[in-house]
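Starting off, we have a lone chain in the form predicted on its own, written out as structure tokens.
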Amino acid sequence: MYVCSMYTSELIKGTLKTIVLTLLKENGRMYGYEITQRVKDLTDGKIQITEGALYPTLHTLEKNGEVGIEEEYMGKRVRKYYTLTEQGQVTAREKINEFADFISTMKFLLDLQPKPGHA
């Protein structure tokens, strides 16, 4: 059995948009650091998202109209909260379905599950 303490950035890069959209779908609104910590907690540290990876993804999602930003003042600082737009809700469902299908295909391709009719 393969035990992994942390996944490579190569694996995470291809799933980051799906991860962010899913978290926002489930939690309503979140700020950047909160997203990184939630992912780390949920995965027992196996997935650790850096700010350098997260913020470009959030900016792309905003540019595509999939997330909106709400600013909240915390003393002299501004905290940006990200929320899904209607388009973001649609994209989240599409990405989740696409990823689930991808996992199924990879299991078949890598011979990790019996092929249909060959159980």
Contents of the next structure:
Protein chains: 2
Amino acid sequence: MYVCSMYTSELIKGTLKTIVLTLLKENGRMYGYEITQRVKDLTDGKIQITEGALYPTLHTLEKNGEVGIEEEYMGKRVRKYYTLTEQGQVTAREKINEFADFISTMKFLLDLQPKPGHA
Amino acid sequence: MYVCSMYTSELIKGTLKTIVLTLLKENGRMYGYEITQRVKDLTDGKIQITEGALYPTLHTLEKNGEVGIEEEYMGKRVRKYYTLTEQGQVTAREKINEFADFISTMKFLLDLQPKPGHA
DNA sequence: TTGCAATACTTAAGTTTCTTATGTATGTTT
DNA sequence: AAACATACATAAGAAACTTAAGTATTGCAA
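Now show me the form predicted in complex with the DNA, since the one above was the form predicted on its own.
In what comes next, the whole complex appears, and the chain from above leads the way.
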């Protein structure tokens, strides 16, 4: 079994939006810092989303109408909670399906598994 | 079942070296154009490696000592056949294992599958 | 026989997406 | 009170790809 503390960053590229949209779909609403910690916990530290990558991505998702924001103050400190819009839910499904199909294709290509079905 | 003609390019980023090294591992030796066609055929056109991406990657792999070159002339037209060096074979194995581990982690994170084993 | 498509390689410019680094500010723990 | 964690923002740079243009040979069809 292959063991590593963290993936080369190349692999994670292109999956950030998919991860964020999926977590929001599963958890209803989350704030940015929470997302970084959740991903770190769920993956035993193998995937660590940096804030420099996450926050700009969240801003882009908002501009594109995929997520909405609610600000909440915990004492004096602001938290920005993000929730999927209807469009965001559609995009989340699409991204997840696309990724599932992609890894199926890659598994076949890398000879890790029989050819995926065409059904 | 999700159907698409081609993946958004983001997903493919970071997997190109893995694909190239794996194909060379499986096929012994290949030339650049052959790699692009093989990937297109094997994936029913879902993954199309552009020459602008492939050739620089091959040059980098050569600089890093992962692959060796043999030039052959088919008539007047040159073909550059690439083969894995010993180091390239090690890297190929590592890349494949890393990718397999990555998709296992991602499947869990995207709730597509139970948590991967730690064995 | 000419013109188009396929084969086969190269490389430069531009874009996207991430990393690295820095900045601001509050809350908690030792 | 120092250090660490929480919580956001953003700018500069790097990496990996796309797009595009170029060179040249070969094969096929009209």
